[in-house]
Structures are given as C-alpha cells and as structure tokens.
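In the block that follows, a single chain appears as structure tokens, in the form predicted on its own.
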Amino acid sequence: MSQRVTTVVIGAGHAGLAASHFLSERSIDHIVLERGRIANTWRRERWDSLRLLTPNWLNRLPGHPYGGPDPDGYMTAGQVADFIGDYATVTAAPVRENTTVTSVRRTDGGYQVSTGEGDLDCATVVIASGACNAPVVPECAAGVPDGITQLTPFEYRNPGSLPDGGVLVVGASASGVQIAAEVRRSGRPVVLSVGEHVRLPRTYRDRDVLWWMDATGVWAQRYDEIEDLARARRLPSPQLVGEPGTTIDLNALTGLGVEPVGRLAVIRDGAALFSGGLRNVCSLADLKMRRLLAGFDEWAGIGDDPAGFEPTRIPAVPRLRLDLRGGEITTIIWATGFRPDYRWLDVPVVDEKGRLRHDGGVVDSPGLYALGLPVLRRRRSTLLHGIEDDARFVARHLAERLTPRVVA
C-alpha cells in the first residue's frame, strides 16, 4: 500500500533541503528522498583536492550562513557535505536516506513516486536531484586504444591513483584545468585539449572575482532577462580553483609545463586529432574576460583599462595529432561536462537533449517542479547562496497550486 504525502522532494543536497525549509515554513507535509547520504554527491563523487569555487563568506543557505573561522577560504568537498548536513539537522528536514527513486508517474491525484523502499502518492514533486548526475564522455572515446586508462572526474581521485606515464585531459573548464594542474605538479607530462572555455582571474583589483560578480549584480540577472538562455545554461564552469589568490588559466598551466592543444575532434586509427582553432577559442575567451572586467570597472566608476592580463599564450604551432599507441599517453581524463539523469522519470517532460522542460523551475507537467539547475531563475541558481530565491519561489508556486486543499 502506498504512503500518502502532499509533496515529495527528490534529492537531499542543498537544493532539496532549501525546498524542504520553505515547504516547512508553509506547513506543507513532505518527504525528502536521497539515494545515499545527505549531500551524497559531495561525499562520493569528488576528487580529493577539490574545493568549492565560492569563498566562504558568500556561502549560505536559507537561514544558515557560514559561521566558520575562515570567511576568505574555500570549503573542501567534505566541509561542503558537513555544511549541508548541518543544515538538514538545524531545519529538521524529513529526509529518508538510502532511498533510490525508481520511477515517477502521473496519477489522477498527482504523482506516484516509486522507490526501492515502497511507493508514495503525492500531489506535487520537486526534482532537486541536480544537473551533474553523470559525466559526459564523447562517442569518440570508443576509439581509444586498449591499454589506455580512461577516467572521468567522478572516478579520478588524485595523481597517485593514475598509472605511470603521460595524461591527456580533455576539457578546459574548472574540472579540466584543476586536474591538469594537479597531475602536472606530480611530475607527469600533461596535454590539455581546449575547447570553448570561460577565463577568469581569481582576484581582480584586490578582490575575489566572485565578489565582483555578486556586487555588480551579474549573478542576480533573471533567466527571463537573458537574451540567449539556452546558451547561458550550457556555459562551461569558469577556470577557477578554490585557492586564495590563485589563478588557473591557460597561461598559468603552460607556466607549469602543460601543453595546450585544440578541441578533440576525433580519434582515428589510434591517434587523437585536434582542431586547429585553439588560437581563436583562446582569443574569444580573452575578449569576453576583458569585457566582463571592464563592466566591473564601469560599475565601480574606474576609468582605467583592465590591466595585468596578457593574452593567452599558446604554442606557435599547436599539435594537431597525438599518437595514442606510442606510449606517450597512458591515461585520458574526460573532463567534458556532466548531465542530469532522468531515466526514472516516466513523465514526458525531458527534451531530446535530456534536459527538463521548465519555465523558471515550473516543469511542463502540473504539480512538477525543479530546483538546482543552471540559470533556473537567476545566473546564480546552482550556487549555495543562489538557491534561496529559487526555492522560495517554487514553494510559493507549489503552495498556490495546492490552495485550498492544504494551505489554509
């Protein structure tokens, strides 16, 4: 026999717990389902040295600010998990851990959520399972010769866990550049395949660059004010690392000895072939960074040009071909992005790209909502401090839908 509850929240990360906080404020009975432990992704699917990209002073959840001794530092993955876990305790969130959702189906009264522990019938569902449930690996990975170890950021832990030899890192967003730097510092040769990327300095005019993003209102921009929303939701994470004052752009990497090459085009006959557009993609990233910094200066009333940022240095003749059978490379790390996984969702609300169809978190099925997705309602939607506005809106919309059945 199914259990009846008004709302089921899927996922006990920061987004799901923020939803729970606002549902509780409105006295809406609900259950939060989590496939593992609270903040499971931060506990199990991060490499050892990973730190949050946002400084601690910026990190907060609804009613739960950072209260530690290092406001200018950056949390480790374990500290993030503890921060979220503490929030669950403080808010007394009704979480059921180790409960995997196997399907969500429409019913006459709303939805049936099936789990390995039984079924729940509910009027509304909040999907807060995240946007990074599975790594994206290009189809050309099938052409990698036998004997080369292939990993994703979910599987990578540290350089010591890799076989001896050179490493090809594919992808130059935050994950790719951080892993490339760490592996290179261990003494291994590293080749970094670079496609579209977002270059940012860690600090700008003596302040963390994310202070500028927050203070100038860039992150507060609403989803319905963005000209190309689909593109904004696909942007790679910026080239940042959670180390005070440390910039990790391509100039920093080449200074370490990392060899940049163009975007991986194909693997054919045991060789990786790269695009010849490396100079162009780097020039575009440089241009966008300078425009952003100039915008910060305009906001601050500073007339000087952004200074101290030389163009990205690339080899005079970047390599276009890398023999994967010659022994130079023993490991490939696919830092090529992540995707959500909705295979359990038996409601036709997922597009051909595997993304939820929604309008600011209101999914294209009555009573179904989403939280924690890129630019859900604002540019900061996926960040810890960005969830509050989104979760408050979703809870209000959900409550209005339930009225007068639940809300007095």
Ligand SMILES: Cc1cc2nc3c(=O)[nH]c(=O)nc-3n(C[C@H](O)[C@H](O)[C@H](O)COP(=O)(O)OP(=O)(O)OC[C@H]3O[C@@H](n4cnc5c(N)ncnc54)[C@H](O)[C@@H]3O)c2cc1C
Given for the second form:
Amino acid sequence: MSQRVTTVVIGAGHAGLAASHFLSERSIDHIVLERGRIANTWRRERWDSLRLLTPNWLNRLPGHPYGGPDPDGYMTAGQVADFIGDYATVTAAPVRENTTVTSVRRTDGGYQVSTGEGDLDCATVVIASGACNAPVVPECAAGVPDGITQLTPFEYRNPGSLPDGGVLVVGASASGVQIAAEVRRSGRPVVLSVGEHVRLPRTYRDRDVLWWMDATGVWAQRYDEIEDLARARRLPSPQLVGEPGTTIDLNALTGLGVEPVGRLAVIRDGAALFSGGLRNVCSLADLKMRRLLAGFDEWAGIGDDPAGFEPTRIPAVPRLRLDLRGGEITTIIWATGFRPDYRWLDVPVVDEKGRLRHDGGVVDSPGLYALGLPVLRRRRSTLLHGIEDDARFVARHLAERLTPRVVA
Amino acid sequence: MTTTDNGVNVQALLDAREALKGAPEAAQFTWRATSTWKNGVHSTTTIQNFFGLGQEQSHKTKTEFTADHPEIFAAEDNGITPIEYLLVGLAGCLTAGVASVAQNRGIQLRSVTSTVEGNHDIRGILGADSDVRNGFNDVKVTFAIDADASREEIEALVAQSQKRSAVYDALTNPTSVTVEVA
Ligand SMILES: Cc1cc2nc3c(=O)[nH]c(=O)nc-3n(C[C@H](O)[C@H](O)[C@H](O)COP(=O)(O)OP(=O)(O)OC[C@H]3O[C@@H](n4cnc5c(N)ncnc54)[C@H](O)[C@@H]3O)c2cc1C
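So that was the form predicted on its own. Now I'd like the form predicted in complex with this ligand, please.
Now the complete complex, all chains and molecules, led by this one.
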C-alpha cells in the first residue's frame, strides 16, 4: 500500500529542512525522508578537526540565526549537526529518519518514491540529497602499489589513525590543504599534489575574507548572470580553514614543511608522475586572488594595491616523480573532490557526467526540484546561509505548479 | 660486423660517451627556438643556434618552421599544426635511435619507415569539456623495418630506441615548464 503525500523531500540536511520550512509556511503537506539521522553527513562523513569555513555570524537558516556565544568562531561538525538538529526541532519538520530512498519513478500524477520502509505517491519531489555523496578518486588510483594505505576524506579521521610514514595528499582545495597541514604538524613528511586551486587569505584588511564575499555581493550573484556557469559550478573549494586568523595557502603549507608538487598525471610502474605545470596553476591562483581582492578594494573605495601578498613560492625544481615502492610514502589521501549519487533516481534527468539537469533548481521533469547544488541559483547556494533564497524560490515554484494561477 | 653500414658513426658516439663521463658540464646542452607571430594562428619558428660542449654552437643552416592550423579550424593552413610538430620530433628521434642501435648491434638496415598517429580530443583545447585533456590522449607509432635480422631482433631495436629517445621521454614523462613575460 503506498502512502499519498503532496511533496516528498529527499534528505534531511540543511537544504531539505529549509525546503520543509517554506513548504510548511505554504501549508503544503510533505514528508522529509532521511536515510540516516538529521544532519547525517555532519555526523558521519567529516574528519575530527573539521570546522566550517564560514564564520558563525554568517551561518543562518531561514528564520534561524546563529544564537551562540562566539559569532566570529567556526563550528565543528558536531556543532553544525546540533545547529541543524535544533532547526529541525523549531520548525517541527516532518522528518522520517532511517528511511533510504531506493527509487523515484514518474507516474501519471507525479512520482512514486520507494523506500526500504514502503512506497509514497506524490505530486512533487524536492531532491536535497546533497552534492557530496561520494568522494571522487581518479582512475589512476588503480596503479597504486599494494601495501600503500589509501583513504578519502570520508574515511580519514586524524593523523594518529594513519600508518607510520610519509603521506601523499592529492588535491589542494579545502579538504586537501586542511588534511595536509594537520598531518604535517603531527610530524610526518607530506607531499601535496596541487592542480587548479583557489587561493584566499583567511582575513583581508582586518576582516574575515568571507565578510568581503558577503558584503560586496560576490556570493549573491545569480546563476543566470554568470558568464561561464558550467565553470562556476565546478569551481574547487577555496584554500581556507575554520581557524581564526589562520591562512592555509601554499606558502603557509611550505612554511610547515609540506612539499608541493604538480597535479598527479599518472601512476606508472609504481611511481607517481606529477605535471610540470605547478608554476602556472600557482600563478593563475595568485592572479585570481589579486583580482578578487582588488574588487573588494574598489567596492570599498580603497585605492592601494591589494598589498601584503607574496606570490606563491614553489620549489625551483618541483619533484616530477615519486616512487611509491621506495617506502617514502605509506599513505595516499585522495582529496580530489566529491560527487552526488543519483543511482536511485529512475527519471532521465542526469547528464553523462552524473549531474542533475536543472535550471535554477527546476529539474528537467515537471514537479521535480533540486536544492543544495553548487551555484543552484546563486554563488552561495551550497552554503548554510545560501539556502534561504533558493528554498523560498523552489517552494514558490512548486506551489504554483500545484495550484496553477488563472491568468486572465 | 664491419660490413654493416647504416651511415651512423657509432664509434664517435661511443667516444663521446666515454669523454663526457668525466666532464658532465660539457654534456649540458640548451636547444633553442625563436618564434614570431605572423597573423591569426600563423607563426614561424626558426632554429639555428644551440649551446653544448661548453660553448655556443650553430647548425650549418638556419631552419624555418611554419605553424598554422587547417582550414576546418577557420585558419589559413600556411603550415602544420603545432602539435603535429611533436609527431615530427618523435618520428625523427625514434628513427635515429633505430639506426644507431642497429649500427651498434651490427644489423644492416634496408628500409625503415614509420607512421605516427596522435589521437586528440579537441574538446579539451576548446574548453568544451573540462575532463578532456588538452594534449594527445595517446600516440601510436608503427614501424616497418626491412633488415638483416629476425623479427625479435627488430623488436629489440625498436624497444631500445624508445629507451634512449629524448623525445619519447619528453612526451611520456612530465617536464617542468616555465613561461614568463620578458
Ligand atoms: C569534507 C566536506 C567539508 C565541507 N565543509 C563545508 C564547510 O566548511 N562549509 C560549508 O558551507 N559547506 C561545507 N561542505 C559542503 C556541505 O556538505 C554542504 O554544504 C552541506 O552539507 C550541504 O547540505 P545539503 O543539505 O545540501 O546536503 P547534505 O548535508 O549532504 O544532506 C543530504 C542528506 O540527504 C541524505 N540522503 C542522501 N541520499 C539519500 C537517499 N537516497 N535517501 C534518503 N536520504 C538520502 C543524506 O544522508 C544527508 O543527510 C563540506 C562538504 C564536505 C564533503
């Protein structure tokens, strides 16, 4: 027997709960299905030391600002889980935990959502199952010799749980630089493979750099105003850590003794080969950072050069080859990004790259919506405070579909 | 063995190897090319001087190479595409290697031809798909060799020529590249 409900929301992260908030506001009956517990990813899929990149004062959900004692601090994963859990409580979200969606199919009237606990029939579905369901590991990992421990950020917990010896961290975005820094601080040799990346200082002219992103409106930029949307959507996360005043760019890492090398190109005969283009990816990141900071200055009416930033220093002769059989490296950490998982979605709306086809959250199948994806409607779409506009829009579009307006 | 003549002065090469063992500075070469933009995607590159054996050296003549793109790329096709020059380099280098190794092994060559194919997904350079690389996906070289040798010996020649090839190494292993504005 399937249950009938107007709307099914898949996922009880902050995105699904924000959707629930606006659906309740419009009295649209709905259920939020969650395979684990509320805020599951923050409880299960983060390493021990992880903190949010956004300062607390910026972390607000619709009708639910940060109310704690440390507005300039950065929440731990556990605190994020509590913050989202509190939100579910105050909004009285109709969440059904421990319920995994196994299939979503089109029906005449809408969709059939199957779960391990039975089926639901509904008119509309909001997909809020997250953009980071699985770590991406490059194909060349198949060539890693036996005996090397390989971990993704979902499995990595802390430096103490690694085998003794050197560590190769592949990927220099937020996850990679944070993990490389703490592993190095634990005393191990660390080699960091660096491809295209986004360099940012933690503070700029005495304010958190994310204050500038917010104040200047960079984050509010709409998806339909961005020239190269595909590129904006796959922009890597910035080199930031949630530690007051701590910049974690490559200069900071080399200062700790981390050895930067180029992008991992291939693993051949037990050796990792790195691109010779390290200098160029660093120059590009330096140029882009300066352009962004100059934009902040222009907005603030400050004329000087965005002073005080050294170009990224790289070794005169970066290593191009690392023998993985020689014993120097015992662990590889693949901080090479994440992807969503839509294997349960039996509606043909996923492109050849495994991404959902949607226009600002309106998926390419009537009555199907998405939230929480990169630059869904604005640059800030995946951030906690970015969900409000997106979820309000999606709830309104969905409501209008349920009750078509009579147009004279 | 003395009857083999592929036109390679192996003795000179072996002597150079011995001489340079004790003088690594002399072994440091710098190859140079100078390029000038013409118009559109058409440029010419000239090569004459290089540095080696501790001093400036010069080819007998200056060689000029023209690079452009085919008409299907909306270009004038004044010359071959830059990436095709990599095929020229690879073929020239491996062929030289085959001749030298054959000479050293006393194998008389009658003919050596090869075809070199580079498979290239141009969505990379067009920025159409960020997962596609800019360069070749793979390169295939096929040699046809007529020589006084068994198939196995010929295969060994070709294998050894790859082992000692500068261009093969440059293509298959990463190289640090610095590009600056003077
Ligand atoms: C390592 C890491 C670090 C991050 N750091 C930051 C940060 O510092 N700041 C920041 O703003 N963002 C950060 N993010 C991104 C962050 O995950 C997202 O911004 C946020 O979690 C997205 O919220 P969401 O509600 O869209 O998705 P999620 O929080 O992923 O919620 C989706 C929910 O859907 C559930 N679900 C998935 N599939 C199914 C199914 N088939 N059936 C039922 N339920 C399902 C999941 O269990 C999950 O609870 C980080 C991500 C990662 C991976």
